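To begin, one chain is listed below as structure tokens, in the form predicted on its own.
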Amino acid sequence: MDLVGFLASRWQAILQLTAEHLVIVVTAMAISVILGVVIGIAITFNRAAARIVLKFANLMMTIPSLALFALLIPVLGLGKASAIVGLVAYTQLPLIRTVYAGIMTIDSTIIVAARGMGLSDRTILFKIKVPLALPAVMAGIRTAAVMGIGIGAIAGYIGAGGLGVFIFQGINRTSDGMVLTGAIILSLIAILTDQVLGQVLGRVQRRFDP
């Protein structure tokens, strides 16, 4: 079945699997962003902890995505839970690293001046460090989101649904229409997400430009 014929005959399934894919990715990214930002901020207070956490996050990235999902199946079973936890783990590195780097590269004279004005460490963190690191944080979110959309295709292989279902079933059935449908929609979602977050990042950077 060619691409046009497949789209015409399976449009309801396409919408359903696209919605499933978006739910998985959005849920995982919401958890991942909160976790990554909290960890990224926390390790700025301890360089030894920062080295350990960043090395562990790097290690997670070296594990093939399918292998990571497979390791989670005995614990969480097949389905969305394994997919979401796997995506959260896989997208932590760009988030933690950009939050940490964004804060640690702030000009030290700004922090010294803030302390000289009598500001507490808590106030400095939330009123100075986090706002100044926001462009770097947004860049990390942009990278993680695009990664999550692509890696989320593996969710179809572990029974979580999503657009990966078309890709894997299409390969098994040698159906070009199914494979192309899944790949094209995934690409369009990734491109659109990258463009939208890129515009948001541009606005954030312009806001903090001198």
Contents of the next structure:
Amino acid sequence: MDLVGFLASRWQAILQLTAEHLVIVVTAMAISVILGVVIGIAITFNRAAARIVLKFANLMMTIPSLALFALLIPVLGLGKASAIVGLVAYTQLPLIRTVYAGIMTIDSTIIVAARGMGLSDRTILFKIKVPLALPAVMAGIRTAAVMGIGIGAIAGYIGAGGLGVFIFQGINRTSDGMVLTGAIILSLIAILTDQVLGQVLGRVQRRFDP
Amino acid sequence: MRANSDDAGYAVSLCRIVLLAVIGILLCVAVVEHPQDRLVAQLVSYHRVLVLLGQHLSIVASASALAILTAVPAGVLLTRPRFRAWTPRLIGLARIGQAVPGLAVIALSVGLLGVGTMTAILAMGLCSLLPILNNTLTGINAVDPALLAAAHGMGVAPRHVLTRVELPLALAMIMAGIRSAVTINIGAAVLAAFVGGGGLGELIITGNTISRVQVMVLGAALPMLMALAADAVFDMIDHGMKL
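Mind pulling up the form predicted in complex with the partner chain next to the form predicted on its own we just looked at?
Once more the chain from above appears, this time first in line as the rest of the complex follows.
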């Protein structure tokens, strides 16, 4: 079969593009998680700012991913930089939203009690709010990572490499083996990531309410 | 009687739709009347933009209809007492399915069915089916069993328990699923251009091939405006449902 032949003859390219894909997604996710957590925490201090930021992040999500990447080409050119910026922008919403919701839904009596015990705002943030919001943050990271893996493939179209290259080139050359290889590996990575992060999430949640 | 705030919400949504349409029209006029060079003038005309827009809308509508017409009945069927025990496992399965990237689903369909509009519609329908199914299952499952018991106790027929109790209570969840499905489809329809499905994605491909930013921006902006307009339409539906 075409697929088996392709897997056998091109396994080096397959490994290389898979590795490239993972590097792009992991880099983008690292930036995205830091940025998302910082923004998510920052907007808990100002309701008006929170509304605006969440609205804007919602707006970003409605932009079709291919369109977003296409718009980045004139600004940042073809390649990995555009791909990473696009991925970071795209995965912000689930992160900001879950961090914000995670902190805002903490029982207010806990905060009042902490303040009554004489804890400073800083201590309350880092020792109480952030740890209590951890399960929500983990859920956001899970959603964002799975999304990032899929959208990372679209970055193949703008010359960033990764598994999208197989899909787009395969369609152009009508090579079913190539298209299927890209699609199947991409799906497996996404499902695996979802499952693994789901397990981690379950463990974090269990530690919080035994 | 409709509350005043809902009237206002209705008007605001309508204004948003009109504003988005005006922006879209202005963008088209700008590109067609002031092309950056002869090549762009040749490739972009009002007619071509309209044709691609129509294709885009029809792909989105077909895929969304396919998803709604399969996912909602399937969700209803799978929450009947006979299948109830499976529901949590099915939600888990739907979750796994949702992890599969849209581009991968489209690519898999191409590998199996070849290129064409039907491939694009089928793949998009398959992708957008899961959020609707998931929300239908979750929405119906979340209905308080005490309400069902009360309905039974009042002598409501099982058929009417579904149409008068379960579905109305799950409607908000189902609508949320449909909303995200349509948004997904508008974005995914851009990818349809790669598999010969037509639509506004063709402008992005053309623009990228001849490296003309103008064409690319038009191809990127129109689906984006469409997604925002769809969001406003669903807001209007939500306001309408709160009557």
